[in-house]
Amino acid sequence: MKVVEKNGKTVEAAVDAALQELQVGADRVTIEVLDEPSKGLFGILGGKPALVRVTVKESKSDQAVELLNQILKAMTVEAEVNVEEDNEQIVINLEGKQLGLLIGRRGETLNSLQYLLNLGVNKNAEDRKKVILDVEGYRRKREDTLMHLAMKLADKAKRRGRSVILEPMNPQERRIIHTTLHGREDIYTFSEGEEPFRKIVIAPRK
């Protein structure tokens, strides 16, 4: 958290000096007036300038990165953290050596870490933002794999004339399968079972 204290002939001048040093707008800070300016004897001698403390508000991406760094430290994992943020979401991608530990079996550990970040950033917050955590583009690679698998198994279901049942997947991965096959007229998909063992069925149309 960045904090500066600045003097100025007026409170406004002190705040402007602080904003210039911090390189942020007034909407990104909180301002505390420590001393009001005062005039000295006869308005000349002994005058006291204004003193303000200006603190940069912590953004949601700052909160997410801080929490993530604490988790990485606890796991004794070193990684480069890259962040992209827009009005709707915060995308964090980690890069480094031997980060498979953060992904886990079929992304289970990665999804758990992402859940923790979303919980920490959005708890009791009115302006919620989705946090997406990735490791060296794993999610994109996994999505490509699932899309290829969906098409392959759909062809198999059509060719054999009977349903194909996939292994259990999380909601995000099931959504990829459903979306990939949504436009096909020769098969249809649906989910069955209870979490965390809910799975997709690809069935041929008769």
The other form holds:
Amino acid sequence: MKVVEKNGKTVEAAVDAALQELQVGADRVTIEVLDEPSKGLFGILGGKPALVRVTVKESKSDQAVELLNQILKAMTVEAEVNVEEDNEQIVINLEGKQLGLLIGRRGETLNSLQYLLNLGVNKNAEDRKKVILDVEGYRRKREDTLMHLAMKLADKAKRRGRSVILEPMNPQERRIIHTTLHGREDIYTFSEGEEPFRKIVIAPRK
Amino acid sequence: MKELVEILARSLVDQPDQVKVSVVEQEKSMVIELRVAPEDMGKVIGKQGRIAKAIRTLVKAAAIKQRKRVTVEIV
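Starting from the form predicted alone shown above, please give the structure in the form predicted together with the partner chain.
Below: every chain and molecule of the assembly, starting with the one above.
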């Protein structure tokens, strides 16, 4: 963690000097005032400058990456970690060899890891941020697969005049299918069952 | 494997120093026992065991490399 201590005529001046040196904005630091400035006699004799200690807070994405690296090391998996953070979410993409292990059957392992990262990073935090974890673009590929599957099964439901029930999926995946088929006039979709076995039904419109 | 459970559990609980992990190893299998402070039990189990399930899934994935059957028990 980066820390600096700075003097200044006023507390504000000292903080500004510290921020200048650290090259960060005021929203990313905690400030402690170690000494209040005093004017001294007649404003000339025995004056004392303000002293502040400014500490750079660890960002959420730093925390997420740190935890993820520890987990990967314990799993003896080597991967390159790329992070993007904005106001709402942290997107982490992993690149490397033999990362199929981290994805698991239908992304089961990847979803578990993402879930645990979310809990670890947002533990007792007031400002929660969603962590999205991907391995070599798996989620995007999976999205394409699901959209393709949705169209195919919608046609099947229409052709047979009967409902088609899909296998259980998590909320994100169900959402992709609902959204894909949202505009269609010939069929409609809904979900049935209880989590984590909730599944989509594609039914023909009569 | 033990380390993995420790890291995960510590990141979830409020009292990380109370996390204790022990391993009972057999020829082809391994039982990992996780102990946490009573107040933290919910944090490693979760609603309908969702967190416990996620921990087990990750440990299982890590175990593939070691060709071992690993069970995680929260005691």
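Residue numbers count along the first chain shown, from 1. Fair warning: this is a prediction, and the values are worked out from it, not measured in the lab. If you superpose the two forms and keep the largest set of C-alpha atoms that fall within 1.5 Å, you have the rigid core.
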query	finding
Turn angle in ° for the smaller rigid piece between the two forms	22
For residue 14, CA displacement between the two forms after the core is overlaid, in Å	8.2
